[in-house]
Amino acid sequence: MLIQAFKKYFFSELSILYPETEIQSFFTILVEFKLHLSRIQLALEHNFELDNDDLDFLKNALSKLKNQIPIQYIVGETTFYGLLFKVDKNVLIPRPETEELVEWIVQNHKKDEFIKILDVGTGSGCIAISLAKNLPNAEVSTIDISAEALNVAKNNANFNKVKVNFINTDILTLEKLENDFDIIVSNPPYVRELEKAQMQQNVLCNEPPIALFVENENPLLFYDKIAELAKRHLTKNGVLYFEINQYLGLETVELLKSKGFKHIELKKDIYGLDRMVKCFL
């Protein structure tokens, strides 16, 4: 079968699923990855002949889609702040604005001399490893809850050749850290039940709910419990990271005022949505 008559049938299956430009990048995604031909190669190779094996892949994947599984899933992998990453069911699919935080901590503290870093809630690493890649003078150390998803962790870094210390305990239930630290950051769990009618059913239906939700009444429940661990772990000069939930920024910096927490920034992201907060003991 020819690659450009199997498009035609994979965008026509979907169509009434997803927009036709998010098709589009479904279907560029699976051809490098699979076939390993670029946008341009494939438009300029219309006789292309799918192979069985490149046909079955494709047609497995394409009924994955048509049941709302990420593409990510898909293929088993992703990249993040130019640094590709294995991703399965038991971590989250990295997000962009996810990158803008390891940006602003690259920019503030690339120039710092030997810092130690712990990421809480590390999942797939992304955080973590990103760090360690960029940040060559830090060393860095993860906690999870997931055995499973640190196993991804791990692999994930020694793909990208970083050196990272994985804990797996839970956060909440923990009185101290091992170490004190120059920067603790976190992207914990923090969008509330009630906002499940806002999400996508691909997102509801295959990422680990434990790295997603908690609960309407007490939605900030990490944020409290990480900052009391800060206060007691982070050196002189300290600081601590967070992303948030968009909803709830000025309920995330009254909470880090109240626990003595100094220079509180709250930081817009790309789309002008409240998303990260910066400070100081």
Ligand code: GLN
Given for the second form:
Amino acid sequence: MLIQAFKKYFFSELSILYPETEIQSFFTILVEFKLHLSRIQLALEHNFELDNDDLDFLKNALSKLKNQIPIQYIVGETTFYGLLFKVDKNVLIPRPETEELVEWIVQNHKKDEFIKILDVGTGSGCIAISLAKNLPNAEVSTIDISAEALNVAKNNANFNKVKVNFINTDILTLEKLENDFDIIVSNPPYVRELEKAQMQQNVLCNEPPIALFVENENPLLFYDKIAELAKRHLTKNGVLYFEINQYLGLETVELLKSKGFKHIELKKDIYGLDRMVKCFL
Ligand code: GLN
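Any chance you could show the form predicted in complex with this ligand after that form predicted alone?
Zooming out: every chain and molecule, the one shown earlier first.
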């Protein structure tokens, strides 16, 4: 089958489910992944003939897209902060807002600083690994409750050629940390059950709930616990960074204030939503 013919079929099958720009982006990602053809090459090679193996792959991907499976899980990878990360259903797909958090941290620290960093709830390892890559003298440790997620993160650290320490534990039950840290960062679960109604079906049905959701009554429990640990384990000029729920900016700031944190800075993401916090002891 000619690729152009398949493309037509692909678009017509998905057009009731996704906007056209998104279908185009799926197609580009799949073709780049499997055939190693860029969008431009593809436009030039109308007569590219798909062999059976390519066709099977594309048909299979199409049926997964129809079932709302995220494209990143279908190809098993995504880019984050310019790096490639393997992802599967055990980890959250790295989000652009988290890239903004990493950018904030990288901008705030000198590239050659010898510092210790802890990332709590690392998932795919996207925060820890991109910090290790961009702050090459930093010693980076991560914690996650999920052994499966840590396996994904370990592979990503190897793949991106950085050394990261991995600790498999439940942060909520930890009384103390093994070390003191100059940076503690976390993008913990923060979506309240009541916000589920506004979320996309493909997020709800595919991504690990343990990485996303918290109870309506106690949505800041991870922030509370991590801030407590940070009070004991941040170094003198240490900084605590969080990604936060866009609706809970003020509550998060109040919580940190009540624990004695200073110079608390609330920062918006590119959509103008409260998305990050930085503070000092
Ligand atoms: N920003 C993510 C989302 O809205 C949530 C990430 C998290 O819970 N830490 O899907």
